[in-house]
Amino acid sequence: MSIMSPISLPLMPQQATLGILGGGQLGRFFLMAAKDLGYRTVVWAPDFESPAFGLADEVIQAPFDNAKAFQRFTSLAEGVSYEFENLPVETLEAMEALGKVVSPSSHVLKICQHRILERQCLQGFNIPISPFKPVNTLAELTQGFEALGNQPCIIKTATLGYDGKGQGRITTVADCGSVFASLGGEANAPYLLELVVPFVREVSLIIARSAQGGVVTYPLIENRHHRHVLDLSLCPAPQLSPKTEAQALAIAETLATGLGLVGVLCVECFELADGSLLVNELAPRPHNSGHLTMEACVTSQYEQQVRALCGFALGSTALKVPAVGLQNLMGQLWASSGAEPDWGRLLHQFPEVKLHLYGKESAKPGRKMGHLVLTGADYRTIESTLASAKQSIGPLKDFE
């Protein structure tokens, strides 16, 4: 494919059309931000039930390797972003070759969607990470486990894993064979084997970088998970030390500049007992924990995504409130009773709680269906109110 002249920035409101790859909740919120700023929009996603479809001016429902869909999408969109990493890099490279503005770039996506490349990149930037070994065979897994000190490790597929999928825990060398087989063995290689670290909590650092090189960061967010899926987020992360904040800012600047990022990037980290951070994962897009920026910050992560894509200066990330909490609403709220949760009770009893539903047609345990947000000054009150609000919706049932 011949290289065409790139589209010039900025992409102006009420003139340009912005495209999003992926039709989930992150794409849905991107579309809302784009529409608020006056852009036409097009969404391309393979799933019939994509909740973003109802908000776009144009909808393309087809696999991401479909040639006709590619032609249609690129005929409409001057600027392109995406809401998840499991995309063909070749598709983005082809868009860039046509001169389209792609944010973040295919280069950033290629690194972030492959766990081994990601770890090697972080290593090259001297950013702290857990010790790891690339693994292709059972013999390499056994050798790697021994090389990491015969200590508990996590093995992960190099690509396509999220929310705890595509990974297993190895506690002793005797576990290697069964865990390797459960992940598909050599057929699904390569894998990342990394040492389990004794962290005290997980935090997310959301960064944005403009086309002009300006970097902004959001306050660190504490994240609590249930069965590997995000359950509760608090921002700013409670009891955060100046040392931890300073390290987070240094990581943000190093990554944003080193990757040549233009767009939004989430850095998922482990905080250790001494307050230091180890980077666990990169996501070149807004993050579910960052939903709370819509209520709590001057500029949401989604508006930031649009501003970076279109070539404008980034907005302020300052908090408008002392603190904010986010409670995910998972599919078991629906599946446990077989009926729609009692939204009326929630809205009547908790007028201070903001409800966001994603419009997904089918619910199943572990699937993110919506979230609640509450702002305030006291973390204990935020947590207890969110828990009561979730309880008011209907009977709860754990994962099945």
Contents of the next structure:
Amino acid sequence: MSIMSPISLPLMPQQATLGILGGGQLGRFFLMAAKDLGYRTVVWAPDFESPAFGLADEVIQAPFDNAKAFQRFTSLAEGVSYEFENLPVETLEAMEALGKVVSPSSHVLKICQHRILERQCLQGFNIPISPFKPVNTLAELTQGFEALGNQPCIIKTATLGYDGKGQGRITTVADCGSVFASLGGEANAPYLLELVVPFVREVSLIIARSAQGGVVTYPLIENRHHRHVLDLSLCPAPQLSPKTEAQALAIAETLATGLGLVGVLCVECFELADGSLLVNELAPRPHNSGHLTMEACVTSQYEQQVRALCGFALGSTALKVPAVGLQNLMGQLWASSGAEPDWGRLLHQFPEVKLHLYGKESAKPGRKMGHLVLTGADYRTIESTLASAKQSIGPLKDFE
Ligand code: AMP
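Now that you have shown the form predicted on its own, what about the form predicted together with adenosine monophosphate?
And the full complex, kicking off with our chain again.
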């Protein structure tokens, strides 16, 4: 849905180089979309084994505070994007000061990488969130827990947490001391303390805003997690009420325009029993649940990010199919078989299933190694076929 008429802006010329910070699967798919639209690419990532490296025209392997790497990256990249939040915001600010187009901007990243700033921003926009308290000390934690009504709470480090890391659950005031200590105490402050939300499911809302102000939203995606890591996604989220959809659209418009967003942003939400949404987290980038947009939507979330970065109008987010499912493939599938799974067998047995492997060298439990996608007409078939396809890879040994 477009909210403003386009104005003419300088567009990134084809053959310009687009740079991405971070070399995981999200970066890898961004590079593919950038190539499809005719751009050259450079990826800067600290990890030697970055899956995106093999696809880029230029590769810089160095920490994000390395001055030489900064110089080289900025001498190549005209437009800059990133694929995860845990980046030094100063690096993006310095790129903007050099006149680089950074999408989403350092301002958006700064808010999204700090849970307390994020909550305060959402509150400022009147977007529903769980009641919270910022906490620095054990005394503040105890007071905060009492101020939130002595109800079950979750405490989260304000920065650097992901996939449930850096979090603890507090059920009674007696838990405060041990949970605070287990997270590292005052040394890892500040923390966000918030009420546990009695959600019925988790959904992601992927939105994008162009430089001209056009806002688009993807259909809501239902996400199921296994040990805090995304396991299965279904889109459009089954049995979604029109009221929930309308609220999602309103949240998207408010956030995209309020933040001055240019680029893709994922809003992770809790859906309550009455169908209303509470926002949990913002990720200013494509999202792992949104891999399914590659098969299911007219414009993938990655192409959308390239379009926004380069100053183009956004593409249609319409679904091309009635329904789609995504099954993540975690490292424990590899560990259980002791070797690379037999992909030939999977492709032979499930010709309608799409396989994406990220090219990660070492398979660790809980590590996202690849995913399967199946489009179709009904969720039950999609879910059961994806489950069978995953099982065909090997017996799943769980991990602690
Ligand atoms: P996060 O790192 O904030 O995305 O949290 C990771 C997971 O923890 C979420 O996907 C939820 O399953 C759960 N979680 C986080 N915050 C809450 C909350 N306030 N109430 C209930 N569950 C939560």
